[in-house]
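In the form predicted on its own, a lone chain appears below as structure tokens.
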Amino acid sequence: MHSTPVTGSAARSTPAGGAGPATAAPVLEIEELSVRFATPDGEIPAVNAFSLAIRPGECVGVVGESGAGKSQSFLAVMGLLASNAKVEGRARFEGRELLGRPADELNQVRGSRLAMIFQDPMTSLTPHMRVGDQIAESLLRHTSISPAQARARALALLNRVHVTDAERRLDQYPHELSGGMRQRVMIAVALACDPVMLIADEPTTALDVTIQAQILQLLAELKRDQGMAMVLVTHDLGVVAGIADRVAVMYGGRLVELGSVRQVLKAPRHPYTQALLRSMPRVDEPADAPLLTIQGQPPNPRRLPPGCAFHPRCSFAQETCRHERPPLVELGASRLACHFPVPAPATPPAEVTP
């Protein structure tokens, strides 16, 4: 199945970015990004020369293992990584360098025009505020409106993620609330300034199926009605169907594949990206049908093994991928970082159904 080697001009490196509208200027553009964390044994390296580039009004997903330095990766953009981290290469935000640079200067960023949402709102909401307080503090930190006109677009926005009984809510505290109605506080919270660009870490995975698909849902409207740019970080593929428009993998710290959202589902390059497909259950198979699972463990980032970090689990490795790392190339539409990649289908992918 695996049989040729990417070779040739499939085989020349491409800047970040890849699909999308070719004429927009990216909102985001991360280069060559690479996160270590200095321990007593030594470092640990969490992301290896992540490049990709977020364009206005797109929805890129990325999907991988847990450890697979996805959340680290935005962590690092937004200037939240632990003080025990070292961060290098690039990544400008509408043309402005974010690495690096001072808490005071990331403030006027961060929560205005890039804004991000966690998978735990218990731990990231305020527990002794009230919720309006809340929503209310960003707009007063980086808007010159007043304390009634910051809860007054408070209560609009508690109504636009369509949190029930809105104008009781602002006076409660995180603990009053479920779990679906405090990730929605949180989303309130991250577009309280009107961002740019919304990046969601994990947004469904601490809630029920019936409150995921709800909150699912809830991104895919901002997305259509606010044009908001957006980055959804998921260990799901299934969750990205509906809403993104390109999919980013990730596996042992580095981009593995990259390409639109029905070519990464329906038509998978990377054997990592098919092994994660194969192992979702699907509805049009009997409900008895043995679910598929990936063997071996995630790698240690630590100890990475040479070649391709993935090796070991592959079924297709050969000699070459057990010693030789491969690039991120282009192929095609897409880029792909693997030796032997899974041949691509004789017709077009169909269109992905959420």
The other form holds:
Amino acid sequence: MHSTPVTGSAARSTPAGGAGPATAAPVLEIEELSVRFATPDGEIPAVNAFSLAIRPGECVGVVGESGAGKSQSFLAVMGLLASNAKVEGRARFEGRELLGRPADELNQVRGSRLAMIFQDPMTSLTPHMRVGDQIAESLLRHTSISPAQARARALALLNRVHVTDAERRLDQYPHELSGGMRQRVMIAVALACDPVMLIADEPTTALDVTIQAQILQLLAELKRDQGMAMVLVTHDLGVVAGIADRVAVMYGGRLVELGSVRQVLKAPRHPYTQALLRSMPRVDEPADAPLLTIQGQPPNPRRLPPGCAFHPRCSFAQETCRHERPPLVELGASRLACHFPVPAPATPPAEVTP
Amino acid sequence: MMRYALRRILGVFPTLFIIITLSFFVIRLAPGGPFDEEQALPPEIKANLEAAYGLDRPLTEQYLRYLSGLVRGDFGPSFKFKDFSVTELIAQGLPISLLLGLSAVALALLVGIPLGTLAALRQNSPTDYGIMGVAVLGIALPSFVTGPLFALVFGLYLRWLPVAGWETGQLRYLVLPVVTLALPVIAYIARLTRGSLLEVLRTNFVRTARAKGLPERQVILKHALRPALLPVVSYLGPATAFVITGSLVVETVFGLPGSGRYLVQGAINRDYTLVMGMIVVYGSLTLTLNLVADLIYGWLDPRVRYD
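Can you return the structure of this protein in the form predicted together with the partner chain rather than the form predicted on its own?
Time for the whole complex; same chain goes first.
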């Protein structure tokens, strides 16, 4: 089996998989990112040696259980981690290093070229500010337009994200809007300055199912129309399926599998990804078919198991897995960290009819 | 907002009525009366005096009479300060007490909020520990200790300010009493602001504001500080009332002719009308200030308005 360990420079020359322009330089290039939190009981590792490059216009779904380090990785990129976080590694956005830079330098990028929306729209808007002002604020900060122009643009943005009765909403407070409406407002805030990239951190987790679908539809539409690169952090593979071009699976603070959405969802190579997929209910199977669960608990970041962090829950685990951490290796366009991967199907996944 | 304000204003009157009724009867429960002197008056003279002030009537009748006077804005005559009506006495002293109290609260806000904000932004630094250490002292030391201490240092040794006394329009007489009165309030407001700002800085909407690329100054001033001031505002109503009514000690220490002394003297002398007058004035003041605090609260947090 030909496989080469991925190093910093090798990662950059990795050929593209899935959709998206293969030759364009990445918008965001994360290399060897580590995040640790200093606590009174010692340091807790949250993210370990995480590398990922996002190309212009593509959507990468970042998937994993709670505590897998997916949100922390991107909060680190935005410089929004709590003050007890220690960040190492590199994250270049449009060729500009973001990690370890002072806030006023990050502020030239945050909210203008690089925007982020969060999990909980109920608490993510400032309660005492009118919705229109919260959208206009970003514009006034990053562009040199007048308050009146900013208000007109805020109105256009609310219409863009399909907020009904947008004119009236401008002067309302967040508590007067529903959860779905508020997430739309959050998206409008993020879109204000036409960012080249949007990081969506579990944007639908706090919403009910019908609203989730609407918000995802909106994100897919924005990605298509604006040509914006997108990172979709989620624990829900179903969310990823409809919108992402590539999927990155994280476990125990590390990237364990990366590939095109078709490859990862149709023919996962990592036992964890496979288990995740099997634990999802499917409409094309009988309703009374047993739903598999992944045995055990997500690992405690304070006491990560030695070797492969997934081995205590893995049905394929062997002696090697208990002692030796599998390196992240390149397999064509994909990447995988597993000693005993699930065999690839005989026909290449690209030819499987979806 | 208007309907909320109106509803709250109308709510003041029943509360005030209960305060007046309760205090009217409770004062009468205290032994003795306004005309009990060390040398007992001849019974005929005492009876004449009581008749002149209507004290010989049944208590309910006196109560109704007092209420009808009150509605017309008449607090009645003082029993002890002969030839003075209660209205006149209060009109003399209250402006000074109000000036003193309101200046102290204004000073406390102007100093306490920035100090608390600074401590929160520099959490666990020497600045933070310094401010919080002084704040604990400020709360712990009573004004009858700090007042004379200030008079001693700034009045006697440094001779910067008058030790005591009052001259209308002379602000320098106001400095030491105001500072003395404001000190514990500054300390309390600084602690409240610090704690609450630290909490707000961890909220999601502050993270959103940072994700927008706003400068830290704007994040604090526009997004974090307003919700952080909610507990300060709730404390402000009772604090102002405390400062205005509690200025007695400071007025005594610095020899100011405020109205604080009337409450104490009136109570000792069983000067029923004076005590009642003071209670009505202080009661309305407290209720009004709480009302103002609630209205500010509604402005700070739009969710309060339509409860």
